[in-house]
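A lone chain, given as structure tokens: the form predicted on its own.
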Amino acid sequence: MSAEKVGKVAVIGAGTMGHQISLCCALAGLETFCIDVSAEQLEKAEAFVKKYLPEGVSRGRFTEEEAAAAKQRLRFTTSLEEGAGEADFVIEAIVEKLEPKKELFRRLDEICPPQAILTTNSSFFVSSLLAPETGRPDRVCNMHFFNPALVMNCVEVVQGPHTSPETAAVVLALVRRLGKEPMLLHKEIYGFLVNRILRRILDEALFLFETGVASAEDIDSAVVNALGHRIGPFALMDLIGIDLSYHVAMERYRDSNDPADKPSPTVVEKYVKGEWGRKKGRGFYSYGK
């Protein structure tokens, strides 16, 4: 199957990443289902789309006709069977926990057409952990978008040892069809490219904060104004979600048993308090309602 023949896409998960990836696909001309077990989460995703499209038209990102067509192509459902039963291509974007992902890939393998490609948006779990749950390991790989998916152009495509060259080629071409820039990793490595580099920055920023060297605001300011980053590490953690930082670190620790891989005391404290960043209105910064 070529990327040009991909007509129907199923995005599993309507959270921070999933609903934006869904809209990316719809804007690129693909019939798209955004699927989530939570009807409330789907309502939020649909509300986002209804607000985003008119704003995009007013800012000249696309025409009224293009916005209307994208809205028509994007549907929301709680039914995995309805949304993925005829999909040519699946993008999993659920919680960053391994067991729920494994269970989902088992179900997708049963539900989806035999030729469908199954990808995961996971930023840490390599697809070789998920491929054995299916009868199509050659059609499984990582397709990692960055937050916010509608804005960020980079997408990491990770070709695992099980992923066929044909599948990797389709995923790369589809990324370009979405108007994004793909980066191909020829082998699996934990954290991929960007997050391996980013982790070092975040770890050092947290160390400087926790040892009282500087405030979160000043560390962010230094990174933006001296290093030229568009956003500082603490503002970035708020944007990504401190709960995600916590879960990823805990999964890393469970895998390695290395205490150095545990989430930092500050991340643990904010996770327990429910101060998860923008999604909760408070993290390292306050965002109101």
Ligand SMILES: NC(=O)c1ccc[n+]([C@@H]2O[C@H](COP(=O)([O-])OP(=O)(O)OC[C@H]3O[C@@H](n4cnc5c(N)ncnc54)[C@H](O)[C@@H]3O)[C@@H](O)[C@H]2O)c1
Given for the second form:
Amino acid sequence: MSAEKVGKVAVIGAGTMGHQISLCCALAGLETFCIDVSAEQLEKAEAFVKKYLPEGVSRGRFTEEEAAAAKQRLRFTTSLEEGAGEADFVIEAIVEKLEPKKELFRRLDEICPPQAILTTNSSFFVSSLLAPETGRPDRVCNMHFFNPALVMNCVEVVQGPHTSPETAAVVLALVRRLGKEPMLLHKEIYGFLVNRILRRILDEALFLFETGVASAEDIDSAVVNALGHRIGPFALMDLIGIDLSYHVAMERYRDSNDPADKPSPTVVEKYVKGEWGRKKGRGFYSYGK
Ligand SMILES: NC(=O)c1ccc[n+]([C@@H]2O[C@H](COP(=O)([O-])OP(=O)(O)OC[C@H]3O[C@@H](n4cnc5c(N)ncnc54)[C@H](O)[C@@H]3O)[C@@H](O)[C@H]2O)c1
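Right, the form predicted on its own is done; let's see the coordinates for the form predicted together with the ligand.
What follows is the entire complex, opening with the chain shown before.
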């Protein structure tokens, strides 16, 4: 199947990532189903779309006609059969836990048309953990969007040893159809490109802070003003959530058993105190209410 033949997309999970990925697909002209086990999440996703589209029109991002067409193309359902039964292309964006993802891929393999491509938006699980759950490993791949998906204009595509070159080509072309830049990884590796590079930056920033070399504010200022990043590492940790940094590091440590992979003392302290960043009103910075 070529990317032009992809007409129907199923996005599974309507959380932080899924609701925006669904809207990206609908805006790009794809018939899209946004699927979630939670009707409440789907209601929130639908409410977001109703607010986002008129705002996008008034900001000149797209025309009124384009917004109306995208709204028509995007449907919401709790039924996997209804949403994925005719899909050419699936983007899984459910909770970051391996067993539910495996179970979902088994069900998708039964429900979806045999030619459909099944991708995962997982931040850390490579698709070779999921491909054996299906009878179509050659059509399974990672497709990793960034948060917020409607704003971030790049997507990592990770080709596993099981992924056929044709599948990788369709995924890359679909990323371009969504108006985003694909970055292809020829090999599976934990954390892909961006999270691996980011980890080095965050670890070094935490080292400089913890050893008293400079304040969080000055380290952020150095990264923004001298390196030209849009946001400094401490402000970024507050944005992503220090709880997430903690869990990701713990997961890495459990996997490797290497003490160097443990969350840094500052991250542990902030995690225990509940100072998780913006979502809690306090992290490395204070955000009021
Ligand atoms: N949050 C981020 O910044 C980010 C960035 C890139 C990638 N990711 C990845 O995207 C995926 C989703 O992350 P998120 O932050 O959107 O999670 P989230 O917790 O906000 O949303 C997950 C959604 O999946 C639904 N769900 C759970 N099990 C389901 C099932 N079996 N079928 C259908 N729906 C189900 C939940 O009800 C929830 O609405 C994860 O794999 C994560 O690693 C997250």
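Numbering follows the first chain given and starts at 1. If you're wondering where the values come from, they're calculated on a predicted model, not measured in any experiment. So that the term is clear: the rigid core is the largest set of C-alpha atoms that superpose within 1.5 Å between two forms.
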Angle through which the smaller rigid unit swings between these two forms, given in whole degrees
17
Once both forms sit on the same core, give the Cα displacement of S256 between these two forms in angstrom.
3.0
Using the rigid core as the frame, report the C-alpha movement of K273 between these two forms, one decimal, in Å.
8.3
Using a rigid core fit, what is the CA shift at G241 between these two forms, in angstrom?
4.7
